[in-house]
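Heads up, the chain below is alone and in the form predicted alone; it's given as structure tokens.
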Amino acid sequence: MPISLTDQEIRDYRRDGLLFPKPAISTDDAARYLATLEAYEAETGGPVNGKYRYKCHLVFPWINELMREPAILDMVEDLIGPDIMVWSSHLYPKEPGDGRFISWHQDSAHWGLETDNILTVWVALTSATRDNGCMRMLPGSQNTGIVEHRDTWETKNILTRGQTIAEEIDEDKAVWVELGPGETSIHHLHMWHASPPNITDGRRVATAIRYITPRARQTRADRDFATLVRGEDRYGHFEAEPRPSVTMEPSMVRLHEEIADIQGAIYLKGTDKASIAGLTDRK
């Protein structure tokens, strides 16, 4: 029996590889994490450095209180099993006229994971509207499977190569995923998804955190990373990642920076940059 999602939203799910909005946490909780980021910023004088918005859940404590959150757990045991681990998580900050955007890709085109039970939980933290940038999503478009990309590198693109889905795309038949501070939106491994740039005078600020069965397996690298956050993990594919306990704590420091150098080979492999060392903010 579902834990937290009815019959019916399982149903929409499976059908349209996306559900929304899904409340995760409360208003206020939303706010005191968001209260907690932006006084990190304030304290070292700006945005969050750009590698550090990637496996944020390493060095932001909470972050990684955020991705166990029972309310998000429940829904994603719902969907892909009582197994359940992070493989990464990403902090999304949308600064308003600072033009960047996420071109049309699908999560799965570059995270070399063999599984495709596989999804994103993303929790908004301020609001997400048409104007500040909020996802668009092609409902159904999951079932295509892998399609192909082209890199663009565009600077302004969010993603790690400017990846794009090379057929065109009927974006009369995407739908706006618009939601309210605490609200989530869950969507799966190969939605064809994108979002615009903030045109608003505020911040549009999330969380992406995805959530991968144990049973999945990186095929781009010997090794790869993840957080076992319910149930068990009888495969051991992924060595385990530690829970910090202070924000920027010198040991996971260290941590994110060697999983960052694997993961980023991981997202550029197949290119002439893939010996690039790191990870920005992109994905």
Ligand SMILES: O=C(O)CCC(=O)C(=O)O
Second form
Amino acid sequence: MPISLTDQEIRDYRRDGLLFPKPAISTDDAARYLATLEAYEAETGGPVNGKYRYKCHLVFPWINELMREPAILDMVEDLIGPDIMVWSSHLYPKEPGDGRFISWHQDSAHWGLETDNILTVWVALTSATRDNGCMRMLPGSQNTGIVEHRDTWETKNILTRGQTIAEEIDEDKAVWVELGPGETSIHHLHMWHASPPNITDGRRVATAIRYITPRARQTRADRDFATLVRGEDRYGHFEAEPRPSVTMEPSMVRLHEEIADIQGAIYLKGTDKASIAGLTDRK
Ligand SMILES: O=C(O)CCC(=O)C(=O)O
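Previous: the form predicted alone; requested now: the form predicted together with the ligand:
Up next: the whole complex, starting with the chain shown before.
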């Protein structure tokens, strides 16, 4: 049995839909991952292209390594069980003064996944503070199930559709999820959350990893993909993803393109937009 979370922490997660701060990797490892990212950015002339901020574990071996980190998987196992897949990963840089933000939303609203035994581990590679745009969450809001969202398509909104919860939100009840480098927060699929722009002089960088049980099903597309990172997949609901050995390996870039089309259908269902190619981020 996994032992990384205490019984109290597991109870807290079940009650609040949220757990933080949980140290998972050392500050040295966080700095090493950030340096790897920044070396790539220096080589390619700027922050990672929007489309590779999504499902980034397919094209960046360091993210594929990070999502298999035993300390992270132990916590995930405590919460969703011993069989664990990664459905997606997101890279979230917020640059100083770029004005980019995330509106109040639930991850579940546009992922098309059936089962709520799904969570995100958000790994801070720099510190995440109120000023540089850390997340805000409403503890307990995961109990609402999926609520109505409206699409805003705001350009500075990092979310694909600028999707925003249509209900009134009591922000006084929200907590600021401040983290140091190497620390994580864990949040439930239905958690109501948001994050403001970065108003500091330094960047804020994080990787969000979406862990699912293999029992999950994609309801918005006939095919979907995931990576098994612990235990067994006894269901075969997701096609297996290979592991990249080098950055932007051509076969993995092609697979990423193929999956992007499927993700387009998932994220844009119910809108008049056919493709996510022109949208900077997908979430
Ligand atoms: O990185 C952020 O500011 C928000 C990320 C988020 O909404 C998520 O990981 O679910």
